[in-house]
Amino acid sequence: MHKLSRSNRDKVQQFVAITGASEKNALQTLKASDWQLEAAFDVFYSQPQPRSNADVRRLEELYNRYKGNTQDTSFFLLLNWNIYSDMILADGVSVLCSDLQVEPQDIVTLVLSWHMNAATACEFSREEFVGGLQALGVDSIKKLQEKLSFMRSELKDEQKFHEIYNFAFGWAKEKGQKSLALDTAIGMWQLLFAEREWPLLNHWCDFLQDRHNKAISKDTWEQLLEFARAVDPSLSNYDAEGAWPYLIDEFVEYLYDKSVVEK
């Protein structure tokens, strides 16, 4: 890289740090994108990922380290132990997080679950765990640790953030439920919008606890992100005739009533 300007060398290093790409790949992608970082990221993430060379045997050994690790003695779990004994449960996830040196509530655990296409929070089936890590191209804790910065960077990608946000609804809700418990929904919004600042978040949470106090539907969950993206915090471009869910329209009235924004 000695022939590159300092600015372009910095861009190559930044690209490698965020995407995990090789220096050669970074150089080629940036050149093709006229040295525009955002454009280069778009090109990189739109390309099919190379076939994984992760060692399945090592992945199985890793899975066996965490599976069936639980102190839960509930009747339901004992009754269904023949199913859950071959799964990574909450205690196993906690050990995994400890090995990765991240807190269980760190948003990177959500991104990891998204890569694994996990059906439920704090649980991984063998297929989810092994298949997810294989797709990431890792077969050890050390390699997975090295991927964490890449996974955090995915939250900066508009399309991936949208996918992770929508995934979070099904992942976080209780099994067998169609809606997301209000406390859980608020916790997930606070986690996700910490990555994409939305000035009205605290008002939204206060409104829900004040006026709604019910579970959140999938439609409201998905439409809220669109509202946060499309509508200015001053509501200057809010369309009262738009096809927003009733709850979001009620939130707008709440903002006017509380003089948070002016009509």
Second form
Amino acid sequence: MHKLSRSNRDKVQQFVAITGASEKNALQTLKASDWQLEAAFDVFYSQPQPRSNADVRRLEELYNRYKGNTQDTSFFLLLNWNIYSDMILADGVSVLCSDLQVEPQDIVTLVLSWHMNAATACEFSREEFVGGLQALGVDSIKKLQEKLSFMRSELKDEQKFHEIYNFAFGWAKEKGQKSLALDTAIGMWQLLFAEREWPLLNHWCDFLQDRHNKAISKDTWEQLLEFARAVDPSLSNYDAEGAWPYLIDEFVEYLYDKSVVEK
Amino acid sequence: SLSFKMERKTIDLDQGWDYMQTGITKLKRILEGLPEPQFDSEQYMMLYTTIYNMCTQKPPHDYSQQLYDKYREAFEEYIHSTVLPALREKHDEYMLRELVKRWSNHKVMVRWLSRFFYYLDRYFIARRSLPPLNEVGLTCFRDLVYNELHSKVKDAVIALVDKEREGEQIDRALLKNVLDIYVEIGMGQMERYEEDFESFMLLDSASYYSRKASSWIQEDSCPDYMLKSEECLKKERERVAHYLHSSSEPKLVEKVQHELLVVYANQLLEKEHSGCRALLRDDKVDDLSRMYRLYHKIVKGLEPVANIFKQHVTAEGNALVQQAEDTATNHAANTASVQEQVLIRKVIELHDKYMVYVVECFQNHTLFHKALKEAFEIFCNKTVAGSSSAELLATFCDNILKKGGSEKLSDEAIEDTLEKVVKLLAYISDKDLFAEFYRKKLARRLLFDRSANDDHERSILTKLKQQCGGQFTSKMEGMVTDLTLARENQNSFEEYLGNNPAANPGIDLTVTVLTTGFWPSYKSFDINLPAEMVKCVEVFKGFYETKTKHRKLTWIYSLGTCHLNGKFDTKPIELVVSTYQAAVLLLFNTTDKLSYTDILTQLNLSHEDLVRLLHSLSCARYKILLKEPSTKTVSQSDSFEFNSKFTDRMRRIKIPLPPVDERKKVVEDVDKDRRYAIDAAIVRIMKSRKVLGHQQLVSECVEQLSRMFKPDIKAIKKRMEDLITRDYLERDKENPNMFRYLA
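One more: the block was the form predicted on its own; return the form predicted in complex with the partner chain.
Expanding to the full complex; the earlier chain stays at the top.
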């Protein structure tokens, strides 16, 4: 490290902070990219993440901590079915969040759940928890905490945001339901679009509460992102003959009706 | 004169030519009409032989080339000295006559000279690949006479043509002869005729008719203009037949048509008081036929006419609909429904009227069939006073087919009307809605024995089947069959009762067993039947189980009828009521007075139903029950008593229940069926295509379903979304406008 120039040293530090990679990895990647930070990021993100330092045993211990102590009677009473279903539930999750020093409604929990490929919000199975943290290359709360800024940065990546957004549907909906309850959907949209501005968000939410008042289908959820991305807020490039879900067609009519947009 | 010698002495060119010259001079004199006897065979032979000899002499006395040249020069000399001067001094018609004469003469001259010089044709011209004598002769005339005069001639001809157009008599034979020159001078090609005459004639004709058209279009009415045009075209065709070359006909006709009918098409058809619209309005079939004849031959000429026709029929149809709508809003409910029936009648008449137009005036042309169809599709799908056209049509049928319906017609007239109604159905997009209304009304007719004539019932079903396919009518046919079977069944039931007197319920019972799938769905409440009726149900069940154990009977009491003997003070009267009404009345056999609540509890009905029943028995025309208080409507605090003082002059009275509005349920049922139909269509299409773009999927879906209804895009999108949720379809990852079938 001491052989490096000051600017290159800075770059290594930056790289580690943002990607969470090891110093050794950072050095290698930056050298290979001719000390161009942007290029180094590209290379790094296109590689599969190494499953290096995470010690599976330590992860199992961590899991059990959040799953709850089966000898503890109060836990047993509260979450008595916990022993039979091997899951970290709402209580465990809120402990996890406070350990990480994040609010439970912080969007980073969604990103974390995405890494775990969690089936439902506020629940982690053993596999999901252990597998997710392994994939992130962490095995302790401290290391996980260090990864938070990296996880937040993933939301800025176009492709990853798309995946996380689509993942959010399945994650946020009730188990056994095919559609997402309207209130939950609106909450999720507000959370997600805080990360990337969409000028029509409020109108969309108003419209849904005003005119729709029913659950949101997966197709509508997914296509909405496409709509937010591709269609200009003035609707100048909106194709009425296109394959947009009918709810989005109705939204466009609503915008014209309420003179939000000129026809 | 010369004498013929046997020995061949060498003929010198000058000598020989001098001799030939005498022959030529003789010929000229004959042509000029001077007194000159015809050639005799000896003279002819001499001339021929002279040429022969001069050509077969040994060199240097073989004079073929020189003779060939002199042959041509003979013509040239004659033309320059005599023919051209004669022509140049004349003009107009006189010039034409002279030309015809000179041409005729020339042809004679060519014929004779080429016979004299024939030997040249045999060997010399072939050996040297030279034009034959005939051609040389004609070419001389062409190059010297024709080329100088053809333009003047053309002008003179055209002037005469225009004179004839203005109505003056001209010498047609002369013109024919002149124009024959143009044709013949082309020597097998039509070029001279076409370039030197025809093209100018066409231009002149165009400008002639352009002038005429521009003044006629201002002064004349549309029919008059068309008459004139027709006449002009006829005359021009005659002109061709008489003196123009036949190949000019299509070109000339096209020009005339263009100036008279194409250039002013819009002005003509749209003439305010006499144009196409006015003609349709005033039923001017002859003028319209003429219009068709004239515009039929013009490329795309009929399109504006068909368009005006379509607009006219649409306007008439819309007016009828509006009339019915207005009457409905201004009048009471009864007259409104009569008006609606009148509307259907009028629409049928409108269709008949304009179909005649299509067949006769417009010669069955597809454009007009299409215009008529599109016009009807527009106004036949409008709503009148809240009723869809599908419902109106079903009600109309019901009126014809039921007993005591508003239409009193002969059997033939009924058949005819039914035929026409089925044809109208083709224009209605919501055919499935019609089917459902029809089915509901058919059910009522069948179940309450209100069908006037079985044959008519079957006949319309056959017609509907033909037009809309077997699936359309299968349920209805099932219903009609059920009734026939029900009668047989009733006979068996009566036999069974005869054989099992203990089972007899003591009441005359008739049961109609229906096949569930065929009939409209009916709600059925678990009303607490009076004991007598309960026994009836048991008895029939017993009988039915002897026939089949595999079927379940569901009783629809709401459709039953009951005949009760009312023992009133004055006289007994038979009451014909529904089963529900009977159940209410029979309660008063055991108790004199009952409160609303009593009745409700005892019968186990809904408020809505009970209010309706009690109203019909206590607040309507026949007050079988006395209501306390005697207000006009039934409320839950009322009480009821049997009205023993009730009487009527009739011995039997029917106490009707007000009809329930079936419209809402029909529309709901049809909407539900449509959702399934759209789903099925989408799945069918995607299963076969595997991957398909959104727009194509939608348009194929619409097409597949068009036989029964017109699905709207929103409905299709909703179903697609549902199918995506149910994992039948997915969007393509790369292109969200494409859909993929998930097996």
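Keep in mind the model is a prediction, meaning the values are calculated, not measured. Whichever C-alpha set is largest while still superposing within 1.5 Å between the two forms counts as the rigid core. Residue numbers count along the first chain shown, from 1.
S.K.: Verify the C-alpha shift of residue 205 between the two forms: is it 2 Å or more after superposing the core?
M.R.: Shift at residue 205: below 2 Å after core fit.
S.K.: Does residue 62 count as moved between the two forms, where moved means a C-alpha shift of 2 angstroms or more after fitting the rigid core?
M.R.: Stays below the 2 Å threshold, so no.
S.K.: Could you check, with the core superposed, whether the Cα atom of residue 247 shifts 2 Å or more between the two forms?
M.R.: No, because once the rigid core is superposed, the C-alpha of residue 247 moves less than 2 Å between the two forms.
S.K.: Check the Cα of residue 41 between the two forms on a core superposition and give its shift in Å.
M.R.: For residue 41, the C-alpha ends up 3.8 Å from its position in the other form.
S.K.: Could you state, for a rigid core superposition, the Cα shift of residue 13 between the two forms in Å?
M.R.: For residue 13, the alpha-carbon shift amounts to 5.7 Å.
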